[in-house]
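First comes one chain, alone, set out as structure tokens in the form predicted alone.
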Amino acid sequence: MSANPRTIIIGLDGVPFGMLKAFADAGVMPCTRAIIRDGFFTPMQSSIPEVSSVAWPSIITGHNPGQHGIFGFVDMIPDSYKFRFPNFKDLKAEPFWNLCSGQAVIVNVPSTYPVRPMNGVHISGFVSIDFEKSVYPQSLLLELRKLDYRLDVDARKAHTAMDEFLQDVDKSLTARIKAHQFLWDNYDWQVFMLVFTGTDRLMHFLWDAYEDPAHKHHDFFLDHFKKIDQAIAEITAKLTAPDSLIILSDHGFEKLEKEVYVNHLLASEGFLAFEQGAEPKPVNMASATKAFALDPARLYINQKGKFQAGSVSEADKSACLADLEQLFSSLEIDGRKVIKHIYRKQDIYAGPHLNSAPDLVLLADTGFNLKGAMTSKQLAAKGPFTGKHTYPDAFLLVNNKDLTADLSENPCVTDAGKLIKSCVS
């Protein structure tokens, strides 16, 4: 192990500032409470949209999507209306570990599949498809299989067998911790990053268990965070005085009341049309389409010269944007506003990839979750999830207050990325 100062980053996917503070105050996470007491702890703004596929690239590069080029879990293939799934190959900015003079160990960071050769170890996080393309160097594959390492929780089980899902959550966490212990002890590293993502999975399916102490799975929910805190305690016990510890989340969470289908509204209001008799999906959009949405709530003007069958001219684009802003700003369900904020791309993104950005991004109000599916036959419904992502409710926790002197008063995920860069370079 190197004697030089080291940087350790721990990610808790989806954990909101208020939840971490509550768990620390209540003694559920005593080690985290001690770090908060002696360090720097603040709410942090997530990415826009507030999804892991955008937030984690912003954290590991210190850049906004206009610079790193990732705007969501799905995107359109240029000159077509076919979906593609951006991955680590599409990241246009360098991750911080490429700046590190020593070896880096990177474990379970979302949206870093497939792994690339690097100076150290990289095990990608969700969405990872092929185990062998998720691990570098490949000499680690045998050891990880011995540890029963899982790339992700099998969320499908939560839809049919909650007890099996919870067993998988627990086994995945155990294997993640064992892998961290092995890598910590067996590599001469300068930077170590470990992300826990079972937190996000639990909050999607069991937010009600968090809120209700009488819920049959409430204790499991708390125990999951206790085990993470114990892992953090093990790590802090091994730190030396010069080492930097950064703990953070990528977005927040809250109770989900209704899912709102953005494309259903666009279709019902004449902005989105499909070929006669065709299935409602992107490849079947008719030339009369003026706008469409991709998950979670990214709106694209079907502009001439940009899309294959674009119908909106450059001259008409401004009026179309204004009409969409009016439509969504006035949207109410059960007497409640659905949209908290509407962003134009130039207001939130900057960089060489701005042209690929959505024209508008919608931010949902409390309790509403925005969906980009085109097949829904109703505007709003309630699915299996009980929790949803929120903006701006992420958190940032740093063991050394001196490291945060240059942080803005209201830091965001890109600021966290810049902080990490300053520690490792």
Contents of the next structure:
Amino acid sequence: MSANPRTIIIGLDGVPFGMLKAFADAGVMPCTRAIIRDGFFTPMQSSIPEVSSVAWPSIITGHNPGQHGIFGFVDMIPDSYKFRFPNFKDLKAEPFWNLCSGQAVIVNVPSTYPVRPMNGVHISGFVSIDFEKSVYPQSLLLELRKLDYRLDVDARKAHTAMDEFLQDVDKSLTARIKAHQFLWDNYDWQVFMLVFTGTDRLMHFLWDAYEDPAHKHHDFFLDHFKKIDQAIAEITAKLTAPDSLIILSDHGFEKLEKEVYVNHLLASEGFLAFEQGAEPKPVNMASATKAFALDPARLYINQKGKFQAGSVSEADKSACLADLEQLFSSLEIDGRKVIKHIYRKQDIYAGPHLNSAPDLVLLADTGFNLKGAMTSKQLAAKGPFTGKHTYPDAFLLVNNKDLTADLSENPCVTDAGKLIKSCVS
Amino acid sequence: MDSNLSHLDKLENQSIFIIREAYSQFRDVAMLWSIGKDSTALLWLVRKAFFGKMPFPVVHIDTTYKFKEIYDFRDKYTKEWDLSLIVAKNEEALGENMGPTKGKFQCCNELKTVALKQAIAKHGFKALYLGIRRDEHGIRAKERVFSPRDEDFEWDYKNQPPELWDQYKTKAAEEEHIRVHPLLGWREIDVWEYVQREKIPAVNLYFARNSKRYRSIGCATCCSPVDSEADTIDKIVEELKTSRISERSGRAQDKEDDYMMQKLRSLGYM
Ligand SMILES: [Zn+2]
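Next up, the form predicted in complex with the partner chain. The previous block was the form predicted alone.
Next comes the full complex, and the chain you just saw is listed first.
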């Protein structure tokens, strides 16, 4: 193993600052508690929107979406109004491992599929589809299969067979930890990044189990975090003094009260229309459509010259934006304001890809989960999910306080990315 | 190589070289025969390489959702060319009613990928010949190919060092089997011109009926025909010289997207 200081990054997908602190304080995560005690621990802002597909690219590049070009899990093709799914090939900024002089081992970082050749090992994370396109180098495939490595849990099971889903979550965690042990020992790496994503899945479906000690899956929830803490303990035991350890999440989480369907409101207020009798999906939008939303709440003006059947002229755009802001800022459900912030793209994004950015991004108030599905027949509903992502309370934990001297007071995921880059290059 | 050789002769020579080399290196080999034009052309080349004989078995991955014409063609030429045919089916998945309605990606994975793995395990093949081409668009073009690979994991035939087969052997030791792609450098039109020149039989789904024909054939459930008046091989070659529509446009290209959508939906997106 090299004598140079190494950097180890552990991602806990979706884990909010408050939860990690609570688990540390309560003794669920004793090792994490010790790192918090001796290191630097802060809440951190997620990306906008607050989803993994945008936040992790910001973390691995240290850039905002205007520069790295990823604005969500899904995009619209301007010529055809068809969905496309941006992936690692669409990332327009270099991930930190390309800047690192030594070998990197990168495991399960969301939005890094399909893998491409690099100096080290790369196993991509959510959404990875084909195993053979998720692993570099390919010579590792056999070893990973032996370890029963799983790219992801099958979240569909959570809708039909919760026990099977939980088994799957547990097996994935075990295999992920085993893979990390194997790679740790067998490569001469300078930087090691490992992301745990079962945390996010559990919180989507079982936030209630976290909050309620009487819930039948409460112990499973705690055990999952205990196992992660043990893996962290195993890692810290192998560190030497100059090594940097960075533990972080990409967004926070909270209890979900109501799903709110943004496109339903756009349709009922006349901004969005579909061809007569056609299924409500993007390709069937009528030419009168002025605006539509993509998950979770990215609003696009159907602008002439930008979209093939654009209806809003450059001159009318600012009035349309103002109408939308008016509409959403006054939206109330159950007597509560739904939207906490409305961002215009130039306020949150900067860089060469600003043109592909959504015109507005909505941030929900506590408990409301904004959705871009076009098929909902109601404005608001309660679905099978009990937890939802949050923007202000991801976390950042660093073992060495000195590393964070230049960090801004309210750091965001992009700042964490810059910190990682300064450690590895 | 003789510069007087035609383009097709050069492709044929290259392919036959690869076919013979792989066979002499691996011995326990088989070829995948989808009954489509590419793998039928490959079968033709293999028979040519071994002077009219097939020295190894032919594997047909049978999803049970193939067009009837495909089964008829398979049975006819298995007899006529005296092939040792292995029909690979994932009986377990079929028993559980796996089909395209359960998701195209799942269906393909269970009925093709898994069925193939089962056949390889059962027969212990060390190498498999496949009729894939570099210019094929879509999910199949990602098939693992030989090292050294370029950035897109594609095999650059011309840059292969002379000792390439030794490298493949090393590879074979650590992975389950090696895939050999003798048609990698062929284009769609090359295959049709070769079919035309050699008078290789083709499934009649490729020929236009009522102004529609299939450019690519597979499962009846996942293929749709394209507009075409080409009802003979000559007309197909003519059509390809003028057409710019992608070969797999009639095929469910969206298997990855379909799967992606399911994954995202399960987490409440879309
Ligand atoms: Zn999530």
